[in-house]
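First comes one chain, alone, set out as structure tokens in the form predicted alone.
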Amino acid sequence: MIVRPKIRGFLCTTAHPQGCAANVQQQIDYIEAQPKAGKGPSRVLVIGASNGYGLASRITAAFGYGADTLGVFFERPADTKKKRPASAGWYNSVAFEEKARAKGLYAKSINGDAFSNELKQQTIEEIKSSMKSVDLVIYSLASPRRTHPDTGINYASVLKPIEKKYECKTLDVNNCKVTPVSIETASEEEIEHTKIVMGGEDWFMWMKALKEANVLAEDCLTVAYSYRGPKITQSIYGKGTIGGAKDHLEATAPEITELLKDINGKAYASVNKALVTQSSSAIPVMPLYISLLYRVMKDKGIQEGCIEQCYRLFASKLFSGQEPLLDEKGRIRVDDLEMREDVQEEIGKIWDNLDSDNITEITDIEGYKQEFLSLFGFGFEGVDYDADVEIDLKLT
């Protein structure tokens, strides 16, 4: 079928298989063009491996260090009867597996509910049979819901402020309109549920299960991805329900380090920069902030995407041959360029004057749109978007 982008609100409901393959190849090309890294991971488990930072981490491990990788995610295969393409993450993973195996690397994916005990056990069995153990575990799950594996209760996260009602402006990306937004504060139940979904409990459960199954190598590292953000987004993000969940995630790192102490394992939270992702596009104020951030960082020549962030994390933080430099809360910071004083000062000077009339002139809204579509495989040179393509691609 011919696959076109179909945008509904902040989501694209279609994905292009060849375009997703081009996206994966573009990231591989970047990693292979970088200086060859030193000793790094050799057997890597990526939980949340199909998009964004998880996918970029898997690509960095495989094509930067020659690592065998096992990816876990929850993606939708194609439905040929309904002529519905698979999700972008599905096509990304198909392309990754093909390209990694062409390099002689082990690459296997498990599709299912990563929160469940059953999928954890399935992952452990695959590690035992094919990898024996893993020396790096990346935790990069981004889900709005979680069914707790012990109770069966389904929890939903919310995007709400905690301290006071949120009133600011946001961006309707589809029509380039800046509009006011008002969001009431979260209830205590909503705060707790968001922490259960997006906090560190599942990360800890994964590491505990892996350790008890004896599939973690000596000196194993595990990293979970976090975000903090600047003052402009604090009331809805850093000090909102998501920020509370990220606090819990980051506080889980030393607990996991204690859990792994007998194998000399260590856990880190890595605070990364704001990027166009399926998750960030759903958060009020973030598309507007990211559009401005991209313009400022591009003007200064310091813009990074997922793959650049992951390469720098691996090469200069995790596997540089030295202990990673941590902030006062024990976190790795890869958001240092975003949070640079000159970057945030310039954003602050422009922010109050942003409106629908000048949005296209003083932000990188077109770059935001282009990067959003690229998440779903659209807008890549060399891809014929007018041609019929096979949508029913299989993970093997």
Contents of the next structure:
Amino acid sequence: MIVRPKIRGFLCTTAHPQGCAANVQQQIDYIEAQPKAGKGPSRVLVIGASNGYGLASRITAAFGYGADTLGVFFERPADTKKKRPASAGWYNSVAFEEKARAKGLYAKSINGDAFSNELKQQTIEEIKSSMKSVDLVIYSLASPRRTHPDTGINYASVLKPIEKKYECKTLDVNNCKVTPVSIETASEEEIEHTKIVMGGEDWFMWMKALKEANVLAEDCLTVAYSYRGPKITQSIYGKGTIGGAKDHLEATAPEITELLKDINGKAYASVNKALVTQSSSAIPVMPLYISLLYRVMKDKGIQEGCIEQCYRLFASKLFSGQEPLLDEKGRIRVDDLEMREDVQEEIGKIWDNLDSDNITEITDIEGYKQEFLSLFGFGFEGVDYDADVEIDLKLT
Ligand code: NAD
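Can you swap the form predicted alone for the form predicted together with nicotinamide-adenine-dinucleotide (NAD)?
To see the whole picture, the full complex is given below, headed by that same chain.
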């Protein structure tokens, strides 16, 4: 089938198998070109391994450190009857497994709901029969909903302010229009439900289940990804419902460290940089902020994508041979370049004057669009997008 991008709102509903493989290869090439890393992880579980930060973490572990990896994610296979390609994360994972195995590495994936007890058990069985134990667990889930495994109740997260109604502007990436946006405050219930979906409870449940099954190695590490962001996005992000969930996630790290103390394990929240991913494109204001952030960071020569962020996290924080430097709240920071004073000062100066007339000139909206399409395997040199491709690729 010939696969073209089909954009629906902030989503692309198609993905190109060969383009996704090119995306994975580009990230592998980046990692392989970096100075050889010191002693790192050797058996890694990545929860949320098929896209964005989780995929980049998996690539860094495998191709930077020669680690065996088990990836957990929730992706859609192709439906050949309906002529529907698989999701990008599916194709990314097929490509990753193939390339990791060609290097002689163990690479296996489990597709299903990571919030469920069944999937946790399946993962534990797989670890027992293959790697015996893991020495690094990356928690990189981004989900709009969660079915609680103990009660069966479905919770949905919302992206809303908490303190007061949010009046700002946002970007419709498809037509480059900057429009006003106004979002009412969240109810107590919405705040709580967002915390249940995106807070630290599930991370804790994973680590408890892994520990009780004796599949965590001595001195193991676990890292969950967080975001804080600058003043401009505070009301909708940092101090909004999602920020509340991230507070909870970050506060779970010391609880997990306590849980793991007899095996000398440690848990960290890592605050990462804002990036174009399938999840961030759904957050109001973020595409506009990211388009401007990219312009400023590119101009200063300090722009990083998921793979650069993950390499820096592994090489200079987690596996540098020293304890990672933490902020006053005990978190790892790799959002340091985004939050640099000169970067935020420049963004602040431009922000108020941004409108539909100057958006293409002042921001890197073209870069944003390109990167968005690349998440679905579109826009890669060397891929023939007019050719018929096999869409029914299997994860083995
Ligand atoms: P993403 O959308 O690119 O990837 C999300 C991953 O979660 C995918 O692998 C998906 O399959 C998996 N997933 C979702 N629901 C699942 C379920 N029920 N069961 C199993 N797997 C499931 O997201 P991302 O942007 O890489 O975000 C990952 C983490 O990084 C999130 O915690 C996010 O808050 C954090 N983060 C993101 C940014 C950013 O700008 N994108 C910045 C800092 C931190």
